[in-house]
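Next up is one chain by itself, shown in structure tokens, the form predicted on its own.
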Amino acid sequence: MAWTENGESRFARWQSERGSPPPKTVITTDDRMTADDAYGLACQGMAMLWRSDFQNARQLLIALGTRADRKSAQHLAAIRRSQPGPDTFNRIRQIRAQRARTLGMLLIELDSDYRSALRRAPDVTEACLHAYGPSQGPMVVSLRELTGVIGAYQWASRGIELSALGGRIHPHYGVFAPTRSEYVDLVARAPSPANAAHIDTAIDIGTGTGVLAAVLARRGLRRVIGIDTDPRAIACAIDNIERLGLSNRVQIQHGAFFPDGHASLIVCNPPWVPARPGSPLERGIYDEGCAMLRGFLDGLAAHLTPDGEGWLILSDLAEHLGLRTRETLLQWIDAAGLEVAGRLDTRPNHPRSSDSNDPLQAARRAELTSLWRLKRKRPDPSLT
């Protein structure tokens, strides 16, 4: 990235966990900037590099917060009364993007060990570190995604406790936190399948943290295989499985869906929402084209051991938002060669359920979390 200051020009690193390009015009700024103004110039693009108190950064962040929330107000509003549904859904993705944007032209600049020179600056090397890894030289960062690096490192080291595990989940930047704690609590009481004495490997596609991998060792499984083709949450997992002290039942593997040979469990917990993610984070939420869905019921059946199940814990929020029908899902279960043997329902239990002024409470309030315990289909006896 590249901007002047004092007649000279300056380079660093730009970093993005979006992946957004670098601002095309920045500017230096310090505490003699209102609120109104910065909120202006960076509603045109505008970034501002920041010269003067770290605290007071974080202020300027928050009074721009509010001006975009006043902003919008009334287009959510509109969204309220309005029946959810795809336009519904795309409208508000659209505002939330907005938001990001002109909260992300506020910048911070760190040198190669991660300090910042601002007056109060905190310590934040070692969240970056977390974060990034090893530092790649002097770089500039939305004071925006900053503060979400500092946030996330505090809650990676405090953890999340889970009563379904017995324990707590650290999860680590950039990879999906099982805040929503009902999917887990339904791995943990599911029953196990008819030929669980003689279930040998269990296999947890798209592991994330590792946490329903942990929960099916501590349900009596010897063997669990966590996959997933993210290197931090490999890194994520591999440290929750260790500090739970599985791993001598659990291991965390590369690859995008099924070891080589059969298995009679394999769990897959894939995004819920089919639509493009805006970050590496929203990948937890958002599974473009329904490809980890399609791709674990596609090859479900030839992985499984005869009498193995396949257990999918899938939430039917997208069902309410009109992005995907139950009888596609039907479809497409029954099109892999599986049957339905059974399935758990359980009511969402995070904030956004019950909040009334989130534009989508309604679908929210009818959502369910199911696990879907399916199996290979059973030969047709007319057919032999």
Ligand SMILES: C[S@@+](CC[C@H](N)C(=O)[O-])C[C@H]1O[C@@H](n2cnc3c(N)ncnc32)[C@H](O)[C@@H]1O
Contents of the next structure:
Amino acid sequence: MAWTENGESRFARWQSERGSPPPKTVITTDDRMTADDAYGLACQGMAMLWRSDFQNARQLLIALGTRADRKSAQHLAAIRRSQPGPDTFNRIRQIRAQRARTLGMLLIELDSDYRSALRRAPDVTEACLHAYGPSQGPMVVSLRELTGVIGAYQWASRGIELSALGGRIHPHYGVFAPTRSEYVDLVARAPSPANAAHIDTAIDIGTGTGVLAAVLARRGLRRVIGIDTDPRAIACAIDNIERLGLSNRVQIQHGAFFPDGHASLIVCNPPWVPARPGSPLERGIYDEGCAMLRGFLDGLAAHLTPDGEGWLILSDLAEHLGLRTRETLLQWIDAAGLEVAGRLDTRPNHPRSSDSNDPLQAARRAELTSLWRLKRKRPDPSLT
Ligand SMILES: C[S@@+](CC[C@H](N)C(=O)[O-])C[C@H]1O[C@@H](n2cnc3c(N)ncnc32)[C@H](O)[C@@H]1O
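With the form predicted on its own already on screen, would you show the form predicted together with the ligand?
Zooming out: every chain and molecule, the one shown earlier first.
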């Protein structure tokens, strides 16, 4: 990223986890900039590299957020009055993406040790090492992203206590975190498949932090394989499994979908919203074209032992948003040679379901998360 400062050309590496391109126009700025002026510049796509007190930059970021929310309030109110559907959902995502772009215009420079020279700057070295790995030299990052990195490091250090696990899960940066734990409870309390005594291997597809693999091991399963495509998830799952003392039962593998062979229990909690992720950080939520959901369903029968069960954990939010129907899901299950042996439901305790300003409030209030117990279809005896 390039800018001019005191008449000199300056360069630094541009860091954006969202994959945003480096801003084309950058000015240096400080405490003399008013929030209204900063907001006006940010809306025009002008990036501001902050050169005075760090805590004042934080205050300015909050002020930019307030202005962006004020601007989008009218649009969101109109959306709340309209019928839920793909258009409504896409419109809300556009408004949120625009907000993220605007707030991303306030920038901070860090040196090659991830230190900021700004007055009252916190020590962000450990947080940046956790999120980005070893430094590759001086860089510029949006204060919005840096705030997320700091918050993620606090979550990772503290961990999330899960009663269903009897322990804590430490989510790494960018890895889907079990902050809404109801689905973990479902996996902890689902009845064991009838052949449980003979289960030698269970698989957790898309293991993320390793939380469900750990729950299965704590349920007494002797061998659990957790698999994920994301290297960050792999490192995170290995870390959690070691912390929980389960390394002798749980093996974490890098890969997509099913490892070779058969298993008596295969669990999968795919991202539940069928839409394109806005950034790599959203890959735990958005499943474009239901690729992971369908990949799991289509491969399940071929990897289950004859009496085995597949446990699909899936929220029905997509149905309430008009992005997928229940009939379609049932058709996919049937076409994959599977039948539903049972279902356990839970109502997610989402903090925003009681937020009347949330344009998705109605859908969130109606949302159910289910554990679908799937088995291979039995051959029709009349045909044999
Ligand atoms: C919603 S997160 C679930 C994480 C964890 N199982 C949990 O329940 O908290 C989905 C995970 O699936 C992973 N994933 C996406 N596509 C995959 C695939 N084809 N094979 C394996 N893992 C995949 C993502 O990297 C992500 O970690």
